[in-house]
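Single chain ahead, by itself, as C-alpha cells, in the form predicted on its own.
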Amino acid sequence: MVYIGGIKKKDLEIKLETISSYSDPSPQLEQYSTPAHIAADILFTAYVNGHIKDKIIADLGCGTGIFALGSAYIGAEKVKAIDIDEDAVAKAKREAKKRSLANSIDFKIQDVTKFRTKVDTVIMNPPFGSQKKGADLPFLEKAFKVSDAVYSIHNAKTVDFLENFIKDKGHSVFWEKRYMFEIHHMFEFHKKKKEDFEVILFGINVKRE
C-alpha cells in the first residue's frame, strides 16, 4: 500500500478529483486544469524526494488550487498560492476553506514574476505555450529563482529545448515523466470532444551560486 503524508496515493487522488475546475477558463492563459491522477502522481514523486514535508511550497499559476491543496495536504509546513486571475483565486480559497486548508495556504493574486518570496520547492502547472510560445519560460525562470527544487509539466514536444534551457541556466534535471494529459473541448479552436495531449514532468535540482 502506498502512503504519503499518512494518505494513501489513490485516497488523495480522490481528494484532488473534487476540487473544482475554472469556471470561464481563459485561452490567453491557457488554463487547463491539471488531472487529478496526474497531479497525485507527481505530488508523491515530490513527496518521496522529500521535496514536500515540511518544506514551503509555491504553487506558480495556481489555478483552482490542486497542487496547493495537494501539497497542504500531504504535510507541507506552508504553501504559497500565486495566480494573477482574481476568480481562479477566489476559488482556491474557497476550495482550501472547504477542507480546512485555508490556514496552510497563503494565496496572492499576482503575475507570478512579481513573486519574490523565497521556498524550498516549486511545484507547478504553467502555461504550455501553445497561444504565445515560450509562455511557460517565464514560470521556470521564477521558480529557479526562488527555490532549490522544481517541479513543472511542460509541452512533451518541447523536451529537447527545455533540457537544453534548464543545462544552460546551469540546473539539472533529476527526474523526467511523460503523461497523457486529456483536454476536453474548451475553447473554439478546439476541433475534437477530447484530445489526448503528451506532457512531460521535470523535476530539476537548481544550482546555487
Given for the second form:
Amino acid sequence: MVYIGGIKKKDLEIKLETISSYSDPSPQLEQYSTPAHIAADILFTAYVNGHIKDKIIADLGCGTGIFALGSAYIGAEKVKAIDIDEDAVAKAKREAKKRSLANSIDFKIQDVTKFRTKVDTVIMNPPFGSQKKGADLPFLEKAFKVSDAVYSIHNAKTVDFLENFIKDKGHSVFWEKRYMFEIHHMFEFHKKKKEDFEVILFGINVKRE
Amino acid sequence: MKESLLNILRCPECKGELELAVEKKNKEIEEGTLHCSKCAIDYPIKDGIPNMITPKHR
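Alongside the form predicted on its own that was just displayed, please also present the structure of the form predicted together with the partner chain.
Zooming out: every chain and molecule, the one shown earlier first.
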C-alpha cells in the first residue's frame, strides 16, 4: 500500500476525481482537466522527492484546482493557486471550502506572467500550445523565476524542443514520465469522439543565480 | 482572501502597493476592493478571491 502525507495514493485519487471539471471550457485557454489518477501520480512523485511536505507550492494556471487541492491534502504548508479564468478560480475555491482546505490555499485571479511570489515548488498543467504555439513557455519561464523545483505537463510531441529550452536556461530535468490523456470531444474543432493524447511530465531542478 | 496577503499583493501595472477597502469580512475578506492610487485602478475581491487582472484585460 502506498501512503502519501498520511493518505493512501488511491484515496487521494478518489478525492481528486470528485473535483468538478470545467463547466464551460475555453478552447483558447486550452482548459483540459488533468485526469485524477495522473494528478495523483504526479503529486506522489513530487511528495517522495521531498517537494511537497511543509513546502510552499504554486499551481500556475490552476483551473479547477486539482494540483492545488491535491498538494494541500498531502501536507503542503501553503498553496498559491492562480488562474486568469475567474469562473475556474471561483470553482476551485468552492471545492477547497467544501473539503476544509481553504485555509491552506490562497486563490488569485491573475495573469501567470504577473505572479511574483517566491515558492518552493511549482506543480502545473499549462496549456499544451496546440491552439497557440508556445503557450506553455511563459508558464515554464515564470516557474523557473519563482521556484526551486518544477513539475509540469506538456505535449509529448514537443519533448525535444522543451528539453533544449530547459537546458538552455541552465536548469536540469531530473524526471520524465509519459502519460496518456483521454481528450473527450469538447470543442467543435475536435473531430473524434475521444482521442488519446500523449503528454510528458518534466521534473525540473531550477538553477538559482 | 486573508488580510495578511495584502503585504505581498502589488499592482500588476506599476508594482506599487495597494490599499484595501473591506466590504464584507468573515474569517477572511470576502468582498472588497484593492485600489492602486497611482494607476487609479480598482481590483475587486469577490467571494474571497482577488481579481488582479487589469481592467483592459478583463
